[in-house]
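Shown next as structure tokens: one chain only, the form predicted alone.
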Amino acid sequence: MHAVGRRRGAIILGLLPALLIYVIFAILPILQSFYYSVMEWDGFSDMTYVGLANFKEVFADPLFWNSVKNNIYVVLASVFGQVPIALFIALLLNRKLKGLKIFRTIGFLPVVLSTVVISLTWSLIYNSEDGLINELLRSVGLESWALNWLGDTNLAMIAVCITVIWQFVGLYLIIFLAALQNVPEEVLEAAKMDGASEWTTTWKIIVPMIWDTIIVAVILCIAGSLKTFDLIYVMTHGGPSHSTEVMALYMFNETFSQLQYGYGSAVSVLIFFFSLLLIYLVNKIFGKKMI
């Protein structure tokens, strides 16, 4: 009993530094945002308590709801773009192929690149004058299809979502590959001996065995999508006409450009609850408690 108690004490003592850092840099800023959200403050003068006035103002602002809509687009693009594509590629790469390590490295490459580099690269690809996409369209005689991809309010969000999907497919590819390599070979051999087709083996054996990993990937997708900021900030700055402005960017503009720290904190509190709501819905849909 004494040995168990000493071990628990050692574990708690070892966790304390990490817990302290987490509280200082994660929990306290969140609590601080809650406090600022009920204040009117420009960041310099004295704060004035205004209750829920900031929240009422946020809910009445159509630009906020526009940013919510754009964030939902990013979430949907991530969940239904990144996860299926990464799973499909992982299933292909989880075979004995020549040059497999090279393909894995290429797949993971976008994850290690700076978001600024990715944003600038894709901005050049989408360039309306001499971008790669428009040049390819012109080279095959489809000049009328060459468009101003990031300058059109109807196309800009689609262009941004494609970039978001491309950026993080590699991350989920590596996660799925790790999960697939833990599927027992004996199970796959038994399915093969029973005459199961590749399709049946994949969807009735492999996918159910890595289902928990897929759910975790979906939750990571949602969490990452709600934090989307830097990529859109560099690519479009939320434009044109707020057509690519997401909640984090809306909060940034209102807080630091308009110097409305109380109002911006109210937006950050709403982002916090919106994130919890989405993750709760994912848990309800999949019927498992992951958090």
Second form
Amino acid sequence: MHAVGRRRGAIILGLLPALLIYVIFAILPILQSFYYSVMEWDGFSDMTYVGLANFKEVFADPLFWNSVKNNIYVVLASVFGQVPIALFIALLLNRKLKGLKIFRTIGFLPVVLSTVVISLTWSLIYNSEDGLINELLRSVGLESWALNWLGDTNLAMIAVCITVIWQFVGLYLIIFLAALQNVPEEVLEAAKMDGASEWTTTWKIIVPMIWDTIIVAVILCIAGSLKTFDLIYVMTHGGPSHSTEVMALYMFNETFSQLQYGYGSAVSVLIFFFSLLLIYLVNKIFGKKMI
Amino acid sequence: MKKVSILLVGIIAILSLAACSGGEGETASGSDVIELTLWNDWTEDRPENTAYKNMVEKFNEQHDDIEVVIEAIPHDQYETKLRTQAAGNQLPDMFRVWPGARLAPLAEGGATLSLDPIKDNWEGVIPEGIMKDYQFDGVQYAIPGNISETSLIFYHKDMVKDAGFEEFPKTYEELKSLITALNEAGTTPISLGNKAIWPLQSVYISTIADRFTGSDFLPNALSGEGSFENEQFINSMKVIEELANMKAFNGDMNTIDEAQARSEFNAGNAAMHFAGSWAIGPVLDTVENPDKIGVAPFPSFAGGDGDPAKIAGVAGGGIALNSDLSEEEQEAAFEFLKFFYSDEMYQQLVEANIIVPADVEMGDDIPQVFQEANKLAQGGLAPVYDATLSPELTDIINNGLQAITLGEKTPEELAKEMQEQVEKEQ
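Output the form predicted together with the partner chain next; the form predicted alone has already been displayed.
All chains and molecules follow, beginning with the one already shown.
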């Protein structure tokens, strides 16, 4: 008993530094955001308490709802784009293939590339005058398919979403591959002996066995999509005409370009609750408490 | 075991303390040398920036007791970083600032130091009218280093000639026929990069609107005496609409930035590029034959109330001081400013094709384009919109003009939106 107590003490002491860092750099800023969100503050002069006025103003701003809508597109594109594609490729790669490592590295490459590099590269690819896509389309005679990908308000969001999917597929690919390699060999062999087709093995055995990993991937996807900022900031600045503005970008513009720190904080608080809500919903839908 | 944990806690405590006190330790490190950090946006390799950096280097060489340390941040991120640091009360000792509305919040918040004690140094050198751009409530906060004309038209002389124009159009009607002629010849008429949404406002509207409304319009509209729903102001935005509709710009104008648009022009892929005096150096340095580049003022518009000789412009290149400087540091910073904004620097700037507020002699080796641009400033300066409007209004007009080029907003709607914002601010 005494030994356990002492060990617990050591564990707590060992956790303390991490906890301290976490509180200072994660919990405190969140609480500060809550505090700023009820203030009117331009960043320089004194703050004035305005209650929930900032929130009222946020809710009344059509640009905020526009950014929410765009953010939902990113979430949907990530969950229904990244996860299935990554799962599909992972299932394909999960064989005794020659050169598997090379495929894995290629798939993972976009994840380690800097977002700014990805954004600039894709901006060039999408360029309406001399971008790769339009040049390709023109060279095969599909002149009329060459569009202004990032400059058209109807297309810009789709174009951005494709880049988002491309960027993170590799991450989930690696996660799924790791999970797939943990599926016990004996189970698969048993299925084979029972005469299960590859299709049945995949859907009835492999996928259920890595289901928990898939849910974690979905949650990571949602959390990541709600924070999307850098890629869109570099690619389009949220434009043209707000058509690719997501919540984080809206918050950034209000806070730093327009010097409304209180208002911006109110938006951050909303993003925080929005993320909580979505993750709660996912947990509810899958009927499990994952995070 | 326990010792290790205590050690860890100790390290973390020290680290977090160090993180909290950031910035204050900077000047304390040297024993008797006063170190002053200077933030600027001199990242691009152009002669103007080299001149600034030379001056700092020279100052450091001549002063053993003061060391000015340069920290350069790319232009597009600079102001964001400055504002963020200002909000966190972590401004450097000296920092590059822009005049007017962009200086106002810093001055109002007490973040910058008054330069009134050393203002006399520039009496008779820099005209009061230009000094004024860096004043707030009558207090001087920075010394102008240059004049930035925001609306110049650069053009390839031979391309304009090939389109059938012996000289550059003087009126908007003529400009339109030039654009049509260029389009028919398959040349992109105007290279525009409006991804960062400020060029249409700062470069185009600042001067075009002034031609239509006259220079009193902006202060009147802001003070409530006038209104943004002014017909002449709406007419000026209709020009943007019309230019976009007649395909005067490159198709990717909303997805490339200003520098990319400029290099398209430099490479000869477009006949014209509208930009400010900041582009003179980069254009002349990059094009194959600078003699084939012309510079023209914006055309005149029929029925406008403004003075067509004016061009939008504002003083720039000012450095503000942190109001938290100790007395010793203040003295050192004042000495630096006096050294920096001297005849020697203005001379260097002129050689680097920068328009300066002080009257300096010009040699024969100064290129034609620069001399012409310099002449344009003599007609008087019209206010630049983003140097005058509040950040919210700037944001509205920036985004609104982009929406107009996409056909998603009409000039009338944008004018109404701006008027609503002004009324909210009053």
